[in-house]
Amino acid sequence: MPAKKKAAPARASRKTSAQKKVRLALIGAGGMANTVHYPSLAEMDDVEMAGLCDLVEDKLHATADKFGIEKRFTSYQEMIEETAPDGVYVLMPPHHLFDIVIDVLSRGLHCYIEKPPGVMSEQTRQMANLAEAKGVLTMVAFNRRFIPLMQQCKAKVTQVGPLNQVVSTFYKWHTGGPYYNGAIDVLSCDAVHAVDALRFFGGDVVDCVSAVRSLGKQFATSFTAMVEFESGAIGVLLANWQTGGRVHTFELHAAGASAFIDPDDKAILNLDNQLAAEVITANEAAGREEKYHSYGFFGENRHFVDCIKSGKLPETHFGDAVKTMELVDMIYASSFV
């Protein structure tokens, strides 16, 4: 195990330097690519967007034109061979992800993917195993961890004392059918953001009890869980896709400090029995008004590039993502209804 972990820094330092830009080959020209990931990379002077691949040529050329990407491909294998990148972005639907990621890792290339990291924990586990064996760096885009407002609130509350309770809430009004026509479930695909945020705040989970319900649909839409962290703190997940509309909020509690966080708007901190002792807006925390900055997308992309340059394992590497997907499994397995 130690020998494998040393391999990643060696490869990263060989491929990059202070003078050399990090070369990234990009697979996917969809909505997330165009609105948050590629705008973030385009702002980085130390990144070269070496090539773009998409099967839909209209999308391929529109996106490449938008971000000034010269080399364009409909075959990702051809793109990798021609551009010789340091790392590859794989921004694909979850049920199209696994084979491409395995191929990228097998080539010994660093790899960045959107959430979810596969359609089940076993896919995530096998990707993590191969990444470790190949000594490459990987990252899953769990952007909530990189929201400046979330990071600042966690630091402020834990400075007062250790967390004793965490609440992660995600509500939506979903009128459609199952995700990707049933290729993946709601909790693994979308509400997984709330699951991963629990782990970001509370750490590793040792126990779980839950209620998973369908609420009139032919697939699970409601997930209520209480988890115990290794620290002894308690976490609560409230996720429901049959509600009045989207609400995505978090609570952090320690003896003498609380934070009530709406990452789309602001956080209210109660300190030493003083309500609203501090109020921080999302834009103030980020120092920018663009959504891809205030909502953590720039931060997660910057983190991946910095990790390639330093050889450091990214925070949300595939091995860590396994733990989030295992918590998804625990929520299903522990349901009492």
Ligand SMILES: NC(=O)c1ccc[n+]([C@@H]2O[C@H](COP(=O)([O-])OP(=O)(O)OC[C@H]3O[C@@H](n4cnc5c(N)ncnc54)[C@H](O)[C@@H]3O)[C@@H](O)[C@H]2O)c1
Given for the second form:
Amino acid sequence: MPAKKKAAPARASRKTSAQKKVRLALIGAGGMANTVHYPSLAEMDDVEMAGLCDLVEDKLHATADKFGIEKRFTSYQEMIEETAPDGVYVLMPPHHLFDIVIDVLSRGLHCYIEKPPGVMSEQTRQMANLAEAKGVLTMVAFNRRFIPLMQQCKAKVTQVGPLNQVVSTFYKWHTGGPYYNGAIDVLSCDAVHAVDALRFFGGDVVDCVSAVRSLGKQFATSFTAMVEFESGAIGVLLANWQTGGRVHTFELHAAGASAFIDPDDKAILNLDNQLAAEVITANEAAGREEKYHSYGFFGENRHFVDCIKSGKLPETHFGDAVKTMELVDMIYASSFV
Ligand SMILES: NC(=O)c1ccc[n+]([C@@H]2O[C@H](COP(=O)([O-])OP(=O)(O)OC[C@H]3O[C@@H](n4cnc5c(N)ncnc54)[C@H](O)[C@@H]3O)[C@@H](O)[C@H]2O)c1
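Having seen the form predicted on its own, I'd like the form predicted together with the ligand now, please.
Once more the chain from above appears, this time first in line as the rest of the complex follows.
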């Protein structure tokens, strides 16, 4: 009897120490999972990749082997039941997302998803409502907000004065058909990064005017918008999939300070009437050379894990993502062409 009593605290203390790790169950062994999210999680000592699920067994095992994940499943329901995680990553194409996310939230589990947060704002809204009702933490991987260079430039310019004008550009040369065979539009699915970045800089939106055009395609390819923010700042969106190739840049302006940011390369800061007063490379800002660090992917994963540990709502929680998807709706609704 005394021996048993002595053994109990030892078992309890082992359990407590194991529980200090945030236990995540991972659905999806695709491109983003392998190149940015799981490499980020694998670097964190306070994270346990508790299980991995994919419908395609070759991808499941190749990814699990790469990241040393022992528990492997082709049914996400079985994974959740067997691993009892703190949170679930759902990393898959947008039109397959909704039912799984609703199920994860219904089980009272924290949830991390890639962008877009559903195929339309109504899906995002319903997911956000359920997350709030269940009291769980959610996050949409709008990684541009977590790019160290973007964060540092925002801090440096707003230290001089409030932003009065912000610009978000996203250009591509898209030769294919509609996204996912037409399951979702270009603005909601991909150019949404540039829309969300405007909100990151400008805050809440008051109004918008726009021109949305379908250039040589049977779906919208070009989005030009001017957005008024509650702060008084004006935002400009220039997104176009019929251009010379991928360029994705940002401008921040305040009285006495500007930042011209190319997160793939560097930012040029004009300060106090001195052009190029400061030049910061993306790698310098990140303190690392790997793209998953310099392009905000590590930062967004770290943010989610930290929020689970502290109980704080992530910056890009589903409720905030509703506002980004509503701005997408406003851009379509206000088009004058
Ligand atoms: N943030 C960015 O810069 C960025 C860039 C590219 C893609 N994305 C987004 O990332 C998301 C994922 O894209 P991806 O290219 O990694 O996808 P992918 O197609 O490479 O991988 C998705 C994986 O999910 C698996 N899957 C599908 N349904 C499943 C189910 N029910 N259960 C288990 N596994 C299932 C598939 O077998 C596949 O392996 C998309 O929403 C995309 O828009 C974001």
